[in-house]
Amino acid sequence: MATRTHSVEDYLEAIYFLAFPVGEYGPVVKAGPAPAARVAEMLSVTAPTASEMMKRLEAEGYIERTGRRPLLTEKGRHEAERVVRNHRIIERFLTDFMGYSPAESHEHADAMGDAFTDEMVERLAERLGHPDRCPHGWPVDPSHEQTENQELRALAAVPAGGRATIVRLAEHDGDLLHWFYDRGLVPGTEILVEDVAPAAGELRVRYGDTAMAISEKAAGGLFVRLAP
């Protein structure tokens, strides 16, 4: 399959998830990579190609840098939020429409979410009963996330005999995102962390009747509110 050219859409998303940190969007850490690498390695792009766009969003001024650090404009938010409000209504209706699978409605609204205008999106969502969430488990309303992600947390971070209600799914990684839905890692699964190994790298987790090892990058895409 030919390597997809992303586009300032492609950008501007992958920057919002760093600006409304949750889970693996998560803050970097001290010695971490700064967050324009961040963005480079959610698109599979090489530093230097993610050089050159962070120069075109901040010439058309969607960003603002404070060294490597993007940081969206005002104008630059509200193109992020459209983006991603838009990818999700897509999302939705390539599964309950189209008959997709979750996984495959990602990766397809990811390369056709260029094709709709805004005007088609609002069609879809009236159409669609304007859903709350996308297939993933995300708000589809940016502001309702942003709230929210306060209450949530990385299944990583839970500890060992914490109880937890998955209810988001990270996107970026596709193949990561087919492993958690032939896992049956969806949302609304509860799910019991039995042993943390961070020697391992590993969490040992039991959801229904499975009982599985899951790694901490796999744990770290799963973002859950711990049960009261």
Given for the second form:
Protein chains: 2
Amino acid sequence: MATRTHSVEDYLEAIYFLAFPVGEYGPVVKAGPAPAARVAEMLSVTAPTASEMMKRLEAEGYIERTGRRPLLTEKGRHEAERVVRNHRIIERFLTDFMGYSPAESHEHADAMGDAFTDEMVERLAERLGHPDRCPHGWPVDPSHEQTENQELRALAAVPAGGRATIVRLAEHDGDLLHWFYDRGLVPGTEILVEDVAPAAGELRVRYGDTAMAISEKAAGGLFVRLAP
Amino acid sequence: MATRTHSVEDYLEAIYFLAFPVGEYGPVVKAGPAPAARVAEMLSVTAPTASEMMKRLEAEGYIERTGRRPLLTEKGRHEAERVVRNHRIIERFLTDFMGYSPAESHEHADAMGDAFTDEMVERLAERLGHPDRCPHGWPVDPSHEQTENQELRALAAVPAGGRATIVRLAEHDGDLLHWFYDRGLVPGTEILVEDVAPAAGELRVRYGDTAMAISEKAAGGLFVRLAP
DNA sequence: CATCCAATTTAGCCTAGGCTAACATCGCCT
DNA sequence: AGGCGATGTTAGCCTAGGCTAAATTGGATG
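Please move on to the form predicted in complex with a further copy of the same chain, as the form predicted alone is already shown.
Now the full complex is given, and it begins with the chain already shown.
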């Protein structure tokens, strides 16, 4: 199933993404760069392959390395934000025009990114009415993302009795994304944390007509805004 | 300007295309396979590169070679027709949804072909209302193309005094395509051949409010249906 | 038949992106 | 201080798709 081959852009996207970890990956919960090993893991390449690319990214001025953590330079961050933005608009194209489910859009969007130039993505955005969120709730403009982060937390960090609204779904794991959508855990859903069982590593939640237990791992991928 | 890198599919498309030459390239005027050198030329690769790929195409059962002309096998023809069909639907997507001009759509369509799976192209066709022609007048379904060929001829082969309607524009040369569109020589245009000057290698034509001379080369890329 | 140009092929090399195996470090913990 | 697992790097090799330079082959023509 040849998991295709990755360009500089894919690595930058991964590094950008990993700069704001949550649980194992992703934004909000705690912050700071992740080692190259996480990048390798995320892109399903081996350590030497990632190592080689890191060397190149540094040589070309996209990252700096103090210790073992890759730090995006201005250039690298701009490039990464461009790629992320394109990715999110393409996801909206896949859902809004092509009729794919959000989870499916995620699977196709990376490959499409290589085919669309920036100019084409701008046209897409125009035709789609300038959407401001990707199907999973992330802001199309990554700079808004960081502002918004302050108001959000992972569901895993909501105390018992807390009420919250799902704003974004972690995208790093396609299977987890499917799992969310299969259960109606989508942006906009209001959810109540009935009980927290850290020993069991799970939370009991209620939303709509459903009551269920969610593992801490899964709850780490649901980013919510607490009800006032 | 790194003219990107070509896959098996691109070579098959070129071979398919060259199987019905007109003037230097393209369908209708005379028929029969073209040597690999033409394929190389069309894809802007060197002869050894094309030669190498021919070897591979033969080994994988896409072509047979008697003499120096590559002959598409059943497998090869099916594959080529699939690629051509996808290409034409993608061109319609680029004009109808993305808002590109026909000439621009041609420039982008090849790169896009790699990003869209067959399933995605089917969806595209559906969303676009199942178009039956590409923007340059070619049938989306290549099998219709060959039937229709019998009713068409190149403008270069229309005798003085002949009236005809432009049905298709040759796509092999992006610059020529631009030239046609810049002058309003588009599918549907009715055109009168006033005079033929073989010595000068040109025809005098009239269409709409325009009267002009067209080189035989350009006229070889305009495929027309003669008025009864 | 000889010649000559076009077409093709061989040989050798290159780049991007991967891989495995083996070695080198880091840093945390007892 | 020593251990040891997680990280990172080196070395060597691979595939796809290109390239140039230098043979070869084929066919049309004088």
